[in-house]
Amino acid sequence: MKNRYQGRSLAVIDDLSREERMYLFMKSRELKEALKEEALEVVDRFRINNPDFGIYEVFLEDSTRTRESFRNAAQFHGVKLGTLHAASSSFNKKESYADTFDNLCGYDNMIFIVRSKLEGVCRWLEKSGREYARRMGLEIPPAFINAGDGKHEHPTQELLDELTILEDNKWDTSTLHLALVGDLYHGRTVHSKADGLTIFDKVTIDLVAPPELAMPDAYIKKMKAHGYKVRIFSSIDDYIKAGDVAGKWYFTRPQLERMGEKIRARQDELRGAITAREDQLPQLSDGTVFYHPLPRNKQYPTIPTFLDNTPFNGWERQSANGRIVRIILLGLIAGTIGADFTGKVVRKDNNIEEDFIHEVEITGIRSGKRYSEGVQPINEGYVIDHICKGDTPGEIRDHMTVVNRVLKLTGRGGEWVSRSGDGYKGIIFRPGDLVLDDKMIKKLAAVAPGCTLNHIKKGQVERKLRLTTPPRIYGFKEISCKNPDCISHPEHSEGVPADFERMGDDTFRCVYCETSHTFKKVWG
């Protein structure tokens, strides 16, 4: 039977299904429980036990215990380990991610561990990965798990958190309560649960954290979507106060060398803000436990030592999860266990077929009754209607600028902004033989959706089409993410093709770093 995880890259959390992840979190309850009772024959079912198989560690920032959980987890499957140091890496010689990967590919590895300060690298490197792999003529290609990309996901972190939520909850997945306290903005690891968590059928999120450190809004939209009970506080002490307090809670540490000034001079008032204190715990409900994606800062810690040794303490075995759930996930990926799996699997398809342009019937029509160049009617031409309608005639005049530059509509013509019912629309006029072939008519549906092009032959409309928000916009010079720690930045030089996947009627978000663009920043 066909292993449906092999030669799978995880890029997120949510490159696997809730199905994939429950089978993977009840794989690791089997590991612990032949590692508890040293049932050998079965633990050994469990390993790679391939000397010839490579797998690779390229860590591009600090990590401690991300880097040896995966170190102790590929020892245990006994491959062939590798490691790329940064600080001599290929890298400081300006060597692009898929030139690296390329020829790390080549020596025989097949999965690569990577954290990394840039977002989306993974997902980038699943597709290149797949190309070298096409070129190179692989039944599997290369498989990339992301050990952390920036302040995006960190999806290994969110399976073993998981998988010690699950314990703690009895394996119940009907319901749960979770406050997420500390650096929510620059948390990687909270992040992930905004799509993680929909392992549970009811969830309810507390998110505590002063308003310099607050969850984006892009993961709290994601939250509410998924059907999330989202609550909101500025400190521990308000969360106490306004009652219902969860009884498990998940703490990060606050990052802020990565804030100005200002933050630093106020770091003594926001630490304390997400800080447990004794006097606080006496009214906490029994049970209640404290997670900790770890490290803790010796100097600061969000959960003071002073709780290592009472009941509260759920953050070590958190941490010793992490070896089990990597362990199951590298064997997941090379194959060695998973045939047996029969839920859902995630697909993502990037080339979603979606028809966005359509011919509208132009009975009766004429161009002279409608538009005009100057004074006179158009004879011969084009004629862009209804852009941006329902915008500030100063944000239409700004776009039209946009959509002529990135078409190139020079020479005659002009531009119009003219009221459309209550509101106001833009209209280009472009006269004379232009034409516009299907490549440029796809560009103007992604760099004005919702307008409509009129081709004008003998002072008639020939030709119209209606053109609506196109599923994906790439394949465009023009376009780019703003993400400036994107790996599709221009700035990076990667070589990255911009990418955006439709998320609703005017937002795209970029397919590597996840960012939301309107679908005029995508152009910029």
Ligand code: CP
Second form
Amino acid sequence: MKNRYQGRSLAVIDDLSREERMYLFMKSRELKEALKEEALEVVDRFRINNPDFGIYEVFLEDSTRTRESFRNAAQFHGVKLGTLHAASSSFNKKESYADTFDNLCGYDNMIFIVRSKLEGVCRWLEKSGREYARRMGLEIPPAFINAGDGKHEHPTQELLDELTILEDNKWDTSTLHLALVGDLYHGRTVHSKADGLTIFDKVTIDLVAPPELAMPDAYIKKMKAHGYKVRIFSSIDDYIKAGDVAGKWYFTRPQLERMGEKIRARQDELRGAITAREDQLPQLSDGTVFYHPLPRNKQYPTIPTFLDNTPFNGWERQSANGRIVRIILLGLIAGTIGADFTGKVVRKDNNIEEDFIHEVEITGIRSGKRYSEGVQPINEGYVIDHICKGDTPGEIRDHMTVVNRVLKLTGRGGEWVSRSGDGYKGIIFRPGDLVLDDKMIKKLAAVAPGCTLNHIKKGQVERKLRLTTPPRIYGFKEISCKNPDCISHPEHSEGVPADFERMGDDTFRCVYCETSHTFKKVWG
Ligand code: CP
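Form predicted alone already given; the form predicted together with ligand CP follows:
Expanding to the full complex; the earlier chain stays at the top.
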């Protein structure tokens, strides 16, 4: 049977389906029991046990738990563990991520554990690693595990968080009521919760953070799309006052290293809203547990150290689970375990075949509608109609400039903003012998979805196309992700071509950092 986990990368938690994660947690449970009972034969079945199997840690940001738990997990497996000393590496000579990892792949390494300030790095390396494997004739491409990328995601932390919550829930997945408390804006571990908590059937999430550190809308939207009930509070005091307080609290520290100067200057005031105080504790229900991905700030811990020796302490069990889930994850990706998994696998496929160029019947139009350029009827050329329908005249004019620029619609003709129903629409007229080929028409659909394209010959509409929103926008040099921390952002010169996939609400998500864009922003 084919092992569905083998060679897979983990860039975001959603790369593993709910079933795949539950299988991983069951294996973690089995391993923990075997270790506790010292059932060595059972424990040995989990080991990769191959000194030539290469795992490499590349940390471009500081770490204790993630790096060391993976190192301990690799030692458990009896494999070859390499470490790139990023601070003294050729990254300092402006070597790209792709070149760096291609070289490390060449030394027979199969799994890379990568922490970076840039976001979307593992998704990019997954692609570039596949290309490297093809060039080098490798049977299995290298796998990349995201050990935290900027403020984006921390999927392996999510795995250990979920395991700990499941254990504390006595493995009941029917409901979860969880408070997320702290820097929800910059904290990547809480962002992974948006998709991660889908292992529970009914989820209530209470977001507790001052507005400056609030959860970004995109993650709240995702939580609601998953059916979670989401409540929002600006401080622990407000939360307790409102009532119906969760029995599980997940704290995350103010991420000073990611904050702008203005917010950092107000850290003392902001921290007060998200730090647990002794007088608040009697108001919490019996059995309340606190979690924290750690580290705590030794001067200003948001979970004060006097709570260490109390039943509130869930964070130490949580941290110890880090080694366990990472042992299992490495074993699954190596193909040592997981062959008996038969559940649902997430299939990432952004090569969706979908028609977004539709021919419109023109029998009636041929004898009727005639387009003119000012007072002159157009005899030959193109008219692009219904551009940015519904936007303001100013927005429409701005975007028509973008359409002209990316399609190089220079020369004769002009632009017009016209009334359309209760609102406005843009029209571009291009008389003359311009020819828009299929590639340009696809580009037009991506830059002006919803428009119609009229090809006029002998004063009449010869061909009319309605262009709807394409499922993907990629392959154009004029597009870029607007998140300055994304690996594909042009400022980083990593040679990563921008690539966007359409979401349910017709926004476009960068496939690397997952930042949401309107189609206009993609081209802006
Ligand atoms: N929780 C966590 O990622 O800790 P480190 O930054 O120490 O790896």
